[in-house]
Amino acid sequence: MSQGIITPEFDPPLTCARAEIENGVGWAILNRPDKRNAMSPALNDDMLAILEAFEIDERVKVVVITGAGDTFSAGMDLKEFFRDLDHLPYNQKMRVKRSAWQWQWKTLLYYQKPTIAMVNGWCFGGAFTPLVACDLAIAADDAQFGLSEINWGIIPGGQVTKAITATMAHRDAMFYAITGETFDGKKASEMRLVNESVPAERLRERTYELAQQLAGKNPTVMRGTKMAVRMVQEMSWDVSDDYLMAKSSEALFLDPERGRQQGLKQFLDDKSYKPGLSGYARESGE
């Protein structure tokens, strides 16, 4: 049963971007609608506010990043990112970049909770770190996509490049790199940057289903689930038996719910579920 939407309050108040909880899932929504949600220092800290918000806050189960209005994000402002920052000491310069880093993509990929990008429009340059930063990403079949440094001379930084290349298979990520073509979500589903795309109409229904469905699995599991996808692709097999063996004990020993022991029991004794098919009934759930 829907509780409605919940704004959190934040100190100092969020300017460029907004909160809301809904049902377990964060909305963390970037808000400059005017400016096609584009990244400035200042939405970059009211992201890392959220995020670290709703790391902690027990009502979020799964967080959902996307835009207000009809884009995801147009990328980083360049005026108030690059040339506004020119004139600052290096020091105060590097403050300012930290924050975009750390949300953008250090906060995301070591998250606690499972993400969701949910690309509602455009998404370009800068844009594409926290897209493939998060876990899950579903497209509006019309969203458009594009690596535009190339035509304003700039090389695609801030783990761009690391992004698209961590997703996309070499050609296709090498193809729009050097071409800044852009691409719609349908191409970007088919080229495998995101899980899905949708018909817009549909987007914000689907995204709530599959946090839904993501909230109803034992959140320990998840987080290591989640954390060993990431780290066992630059392993060798043998690293990552031992990292395996090593997340599953772990595991067992930090989750409340006991969740291995009422699976085993459900399945094996009261044959009240089956593996492949559902999930086993979380007494701790909700």
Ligand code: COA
Contents of the next structure:
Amino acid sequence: MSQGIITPEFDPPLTCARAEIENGVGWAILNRPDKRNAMSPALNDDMLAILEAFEIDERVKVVVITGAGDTFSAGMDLKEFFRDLDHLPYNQKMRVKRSAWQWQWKTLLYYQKPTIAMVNGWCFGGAFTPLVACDLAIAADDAQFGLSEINWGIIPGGQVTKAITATMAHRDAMFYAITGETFDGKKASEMRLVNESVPAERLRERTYELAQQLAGKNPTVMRGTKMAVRMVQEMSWDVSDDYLMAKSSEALFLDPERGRQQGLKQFLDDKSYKPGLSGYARESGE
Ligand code: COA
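Give me the form predicted in complex with ligand COA now, not the form predicted on its own.
In what comes next, the whole complex appears, and the chain from above leads the way.
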């Protein structure tokens, strides 16, 4: 049943981002549309605050990151994140910049709840970092992506190069990084930078539908599964085998709703569902 949209309070109040909770979906919205949601230090602080709050908010099951207006994000703020900080001593500069690395990469990478990037328009440079750090991504067909760093004289840092080589094929990553050419949402989907692209008018609806699908899953198993998919990539087969065994035991031990038992009982004894086709009926509803 719809609970409508809840706007949680923040202290200090958010100035460059917006947080909304809608039926288990936490919308974390970059909110500087007049600056094409360029990521300034204040915006980075706000996004970190939202993600940290959503992670422990029981009302939030899935987080969607998107941008206000017609833009996902024009990347790092060239004025407030670069030029205005250039004069600061190195340590002070790093202190100001820390929230960017934190929310755009580390927090998202190890996030306890599933995350979706919803790319609704321009997506440049530094915006590729949170885009790739999210578990899934959906773009509007006509969204415009660009690794524009080469166009204004820097190497794609802030994990952007690492992020594109983790998702795109070598030729594609290299082509777009060294030409700075833009590509649209359809092309991003074809290159597997995003999971899918849809017509702009369907973007929110499709993202919400996917978020609800994820919200219906067992959260303990969801957390273990998404972490395992990330972690095993760097492991040998033997280490992965042992890690997955340990993670499976951890999920069994930690799962308050005892999902495995419910799943087996409902299929084998009650014959009330088919695990190949849908999830078990979650008694806790949590
Ligand atoms: N950093 C700082 N300010 C930015 C910005 C950025 N990354 N992207 C946009 N803005 C600001 C513009 O300076 C402008 O500010 P103003 O109104 O005070 O002059 C405002 O946002 C609107 O931008 P504008 O360029 O007029 O919008 P547009 O719709 O015509 O073009 C873009 C949109 C995204 C194509 C264009 O703004 C752009 O190329 N931005 C830079 C993208 C980029 O290279 N990012 C990489 C960062 S790593």
